[in-house]
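First, one chain by itself in C-alpha cells, the form predicted alone.
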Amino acid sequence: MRKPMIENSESRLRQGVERANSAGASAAKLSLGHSESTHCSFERGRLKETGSSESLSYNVEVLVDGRCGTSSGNRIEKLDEMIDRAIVLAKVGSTAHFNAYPPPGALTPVKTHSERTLGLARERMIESCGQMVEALREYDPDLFISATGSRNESEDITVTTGGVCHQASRTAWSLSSHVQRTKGTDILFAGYGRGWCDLNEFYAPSVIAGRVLVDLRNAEKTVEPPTGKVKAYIPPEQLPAFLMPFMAGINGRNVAKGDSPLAGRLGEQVLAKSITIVDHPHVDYASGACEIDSDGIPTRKQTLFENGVLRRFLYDLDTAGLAGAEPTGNSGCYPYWLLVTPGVRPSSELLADIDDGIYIKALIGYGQGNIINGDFSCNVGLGYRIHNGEITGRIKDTMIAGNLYDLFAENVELSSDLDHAGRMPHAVIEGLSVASRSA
C-alpha cells in the first residue's frame, strides 16, 4: 500500500465510538476501507486504457431507543459530523433486532495478502492481455475482441462498542478476455476470467484464451437443439448460478420473512444426495476469504447440505435477532466461499454418457422469473449439443425451463475433477425443459 491509512485510523475510529456513546447511542459501529488499483484494458484488440485508482471511504452504524442510523462519507475530518448525522437519522431507522454488538470472539486465521500480487506490474498486465489478444486474432482476425487485467491492494478496519477492532488488508488480480463474433444476423459471445488474491499458477493468459477458443470452436457449426425433456451439462462456471435459489432459500432473511421455501425444512432431504455444499471462508487466497463478518463476528466453516439434506440457514445479527436465532457470521446472510464436493467419475466420463442432450455456457436473462422458488425460463446464450457423448455444435434460438429444486432433487451426477480454484465440479442434470424455435 503507497500510502497505508488503517494503523493511524484506529485511535479515531475508537474516538468516533466514545463519541457515539456520549451522545445517546446505546451501541455503535465504525469502519474504513482503502484500496489502490491498476488496471488495463484492451478493445477490438488494442490497448483502450490503462491507470491507476485509489478510494477511501468510512461507515457509521448507530443504535439509539432501538432504531438503527447510518452514515458514511469519505473525509475522515468529517467523522464526528457523521457520527451526529446517524444518531439524528436513527430516530427515523429502522427498528434494530439487536441490542449490541457482541465481544470479540477467537478467530481462524486466513491468508488474504500475497506480496507477489503486489509485485504484478501493469507492464506484466498488458503484456498478457496482448498475448490473449494475439491468440484470439490469430484463429479469427475479424472478432472483436476484449481483454482487461487489473490488480488492487485493500485494507479496512471495524470498531465496535463490543470491543471489536479487527484490521485486514487483501490483494487481488483478476485476468479475463471476451470475444464477439458477427456474421450477418448472428452474434455470439464468449468470454473467460480467473482471479484470485495470490499470483499463483492460476495466472495464466494462453489458458484463459486457450477456454475461449475452445467455445469458438465448438461454435463453428450449428445444429438443432434437442426439445423436450432433455439432459443438461453444466460446466463449474456456470453452476453457481443454477445454484443461486438454494443459496437465497438459506438466507436467514428470506426465511423470517416467510420468502424461502426452505422454511422449516432443517434435516429435510432437499437436493439429492450426491449434493454436499459448504461455505468455506477460511481458504487462503481465495476470493471469499475472510475472518470476520460485517458486525465483528467470526466467520467459520458451515456445511449447507449434506448429501442434499438441509443443515444451516444462514445469519448475520440483525436476521438472527428478527429469526430469534444465533448469528453465524455471514454478512448479509449470504455465503462466503461455496465449495461443493466433487463426485466420482471425470467430466469426460459425464460428458461421453449423454446420448442426447445440451451444453450450457451462457444464459440469457436468468433470474428474471420467481428464482427464490427456483422457477426460470431464460434463453441460452451460448450453448451446444451433445449427441452421442460428443458436442456436435452450437444450438440458437433456445430457451430452457423448470424448477431448479425438482431437476436438483435427484438423478444428479456431479465429476470429480473440479475448476482450477477447487470449487465446483461440472454437474449433469435430468429432465430440463428445452425448447426451439425452429420446432
Given for the second form:
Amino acid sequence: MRKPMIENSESRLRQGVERANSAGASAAKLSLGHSESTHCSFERGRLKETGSSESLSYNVEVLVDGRCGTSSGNRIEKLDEMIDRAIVLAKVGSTAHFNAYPPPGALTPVKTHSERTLGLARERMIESCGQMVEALREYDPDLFISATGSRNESEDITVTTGGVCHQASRTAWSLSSHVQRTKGTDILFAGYGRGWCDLNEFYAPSVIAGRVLVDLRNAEKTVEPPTGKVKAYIPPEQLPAFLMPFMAGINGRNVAKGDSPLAGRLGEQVLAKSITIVDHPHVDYASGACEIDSDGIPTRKQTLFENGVLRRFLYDLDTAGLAGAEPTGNSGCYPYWLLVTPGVRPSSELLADIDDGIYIKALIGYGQGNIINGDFSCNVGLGYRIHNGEITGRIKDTMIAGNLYDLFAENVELSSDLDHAGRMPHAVIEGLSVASRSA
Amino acid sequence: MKARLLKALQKSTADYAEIRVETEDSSVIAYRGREVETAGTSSVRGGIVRACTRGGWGMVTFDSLAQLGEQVKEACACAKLVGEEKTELAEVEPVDAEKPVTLEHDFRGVSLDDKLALLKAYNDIILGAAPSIESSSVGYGDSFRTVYFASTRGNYFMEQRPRVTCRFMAVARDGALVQRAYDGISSTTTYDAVLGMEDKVRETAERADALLRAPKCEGGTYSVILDPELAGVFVHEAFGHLSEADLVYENAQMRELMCLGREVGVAGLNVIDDGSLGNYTGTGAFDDEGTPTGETYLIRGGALAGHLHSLETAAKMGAKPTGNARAIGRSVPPICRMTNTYVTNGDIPVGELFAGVDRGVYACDAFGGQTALEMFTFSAGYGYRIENGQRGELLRDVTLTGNVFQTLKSIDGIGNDLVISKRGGGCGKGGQSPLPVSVGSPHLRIRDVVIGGG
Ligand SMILES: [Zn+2]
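Could you output the structure for the form predicted together with the partner chain, given that the previous block was the form predicted alone?
Let's see the whole complex now, leading with the same chain.
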C-alpha cells in the first residue's frame, strides 16, 4: 500500500472543499478511498485464478441553497470538474434537511487494521483453499468444489466543511468453500465462509470445510417435509436474514417516509421478550467496525430492541433533520454490527426439544415482495427435517411463508451459545407455515 | 487507445492475454414521495488485464492507465502461478472494429431542468392517483459506457453502449397493509423513450391502490397462465441460467443434466438468446472477449439445443463461441451471461389459453426471482383468478415456486403474442449485478404450479 498517496490526498480534499465553498456551496463533504487486494479461487477442485486489484474512488456532496448534489469518480485529476458538476446538479437536487456538517465529536477508537492480516500471503491463501478442497474431495470425489480466499487493505479519508478530517485504515480477509452435488436432476448446494479484519483464529480452513461436510452428511438422505404450521430451527448464519424486516423497520428513512410499520411505536413490545438486539460498531476487527459515519458523526453502541421493546430508530444526518430527530451516526440509517443477546439453554437442547419441525440452512427467493411489512414466501434452498429432536434428512421442494412480525412476536427461544464471532445465537420460532410440492 | 493497448500487450509472457478498458459517465435523479431523493453524477475509468497460461488465469484490475505494461506482466505472472494444464480458448474470426453510436435523441444534451420536470410530472401523477397512495419512487438514470478491448491475438474493438432508464413505483397503504406496483422503460437508442409514459404511470399507481382490496392468492397447486413479462422472467431465471456454459463445462453431472438433445419441454417450445437482436437492453455488437453476438437456440422443439459460451467454455465443450461472455463493468472478468432471451411464438390465441382453465391463476409481471439450479421461486407483481376460462378478480401475493424441469414439461399451451419487454431487466450472477438483459415470451399456460400462500 502506498501510504503517501492518501496523505497527499488530504490537502487535495481540503482544496476541493474550499473550491466548493467559493463556488457557492454552503456545505461540502469530500471522501476518498483507496484499496488494494489480492485473491485466489479454486474451481472444480483445482486452482483456477489468482490476481490483484487496485482501486481509487472519491465522492463529493455539496449543499447549494438548501439542495444537495452528489458526484463520484476515480480519476483524481477530474476532482475539480466533478465538484463543479455536483454544484450544478444541486440546483435540481434533493432538498437537504440539514444546514451544515457537524463539528468533530469525541470518537470511540476501534481497531480495524491488522499487521498480521497484511502478512497473509497469496501462497498461504492458495494452500488454505487447497486444504479445504482436499477435505471435501476426500468425503466425495464427485463433488464440484470451489474455494476462494482474499486479502484486502484500504484507506479512507473524509473531509467536511464541519471541520472533520478523518482517516481510517482497514484490513480484511475472507475464506470460503462451496460444493455442488448433482445426482440426476437433484442438485445440492452447500457452503460456508468467514471474514474478519484481523488474521485471528477465525481463519481456520479445516473448520470452514468441516461446516460444509456437516451439511453434506445431513443431506445424504431426502425425507418428506412436515406441512402446516411447524417449528423452525434457525442457525446463527441465517438469523440476520430473518431479522431483515425489523432492520428495515428501524431505518429512520423508512420511518420518516412512512414506509415502516414501526413508525410511532417506540417503547412498544414489538418482538418476543427473549429478543434483545444491539448495534455495536466498536467491536475490534469486526467487519462492521467503524468510528465515524459518512457525515463525520461519531458512531455509538445502541440498543435497538430490549427484551422485545422497540428502543431506537437509526438516523443519518439528513434523515434526522427530516424526522426532527437527533442523528445516531448511522450512514444510510443502517446498523453496523448487530449483536443478539443469547438465551439460557444451549442450541443442542433447543434442537432436542423439537418434535417436528424444519432446520433452515439456506433460502431461495427470500426478500422479494412485501418484506418491509414482514411478509415473506420463499423456497428452502437447503433445509432438514427435525423429528423427535433429531435431524432426519434433507427436505426438498419446500416452501415457507408467514409474517416475521407475527413469527417473532412470541414464543422465540434463543440459544445460550453464539457463533464464532459472538454475534448471533440459534433461534427456534413457532408457527411457520410450510407447504410441500409433493404433498 | 488501440495502439496503447496493443503495445502494453507486447509485455505478455502468457499463452493469451487481453486488456479491457472502460469509461463510463452516468447520472441519476430520483424522487421519493414529495421530494427529490437523489441527484448524482459519476465519471469513472479503469480496466482489467486477464492472462491465461496452461489453463490458469491471472487477473489484475486497475483504475489508472499509467502502468498498463506492468499490469500485463503481473497478470501473466499470476497466471503462471496457477496453470498446470493446457490453455484452451476457442478461435473466433479476427476483429478490428469501432462501433460508435449516434443516439436519435442524445440524453447528454437534455437539460437537468427538463429531466427534472419530466420526473416531477410522473411523480405527481402517482401521488394524485388515489387517496391510498402514500409514497412514490420515480427514478431516471442514464449511462454512456465506452469499452476498448485488445488481445494478444491482435483483436481490437471499441464499442459505445449508452442506456437510458426510467422506473417508477407506487406505494399504497391501508392500515398495516402496504402494496407496491412497479413499471419502467429502458432504451439504448433515444432519450425520447422515457417520454409520454403518463398513462403507464397512472395505471401503475392505480394497480397499487387496487391491490389493497385484492385478496391474497391462497397457497396451492393451480393451472397458471403467465403473461409475457412474467413468462420471460421465468424462462430467463429458471431455465436460462442453467444454459450458461460456465456452470456446465467442468461439471460432469451438469453436462449430463444439460446435455444437448435432452427433452425438457413440449414439442412446440423454443427458447432463443440473441445479443444481436434489434435494439434491446441486452443488445451489443461484441461480448467482452471480442466475440460477435448472435442467435443461439437454447431449446428447439422442446429439446436442449445450445449453451451460452465464453471462449474457454466453447473450447472445452467443443462448441462455437456464442458471444455471451459479458462483464458488468470495468473491474470484473466476463462470465457466461444471457443477452435478450425469449420464447418463440406458439399458435394458440390467448383467449383459447384461458378457455382451457376451469380454476387457475393468471400471474402477471415479476417483482423478482431467484433460483438454485433446479429450484426456483419468484413473485408475480399481481395476478387474477381464472374461473371457467374467464379472468376474475385481482389477487395479491402471488409467489410461484417449483422445479424447473417439471415446470417446463408442464407447459401445455404457448400463445401467439410474443412481446419482448422494453422494460430492461437487471440480471445478477456471481456478484455481478445488474447486467442489462431483456426477456420476452408469448403467454404461457402451465399445469400444476405451486403457489405459496402467506
Ligand atoms: Zn438472471
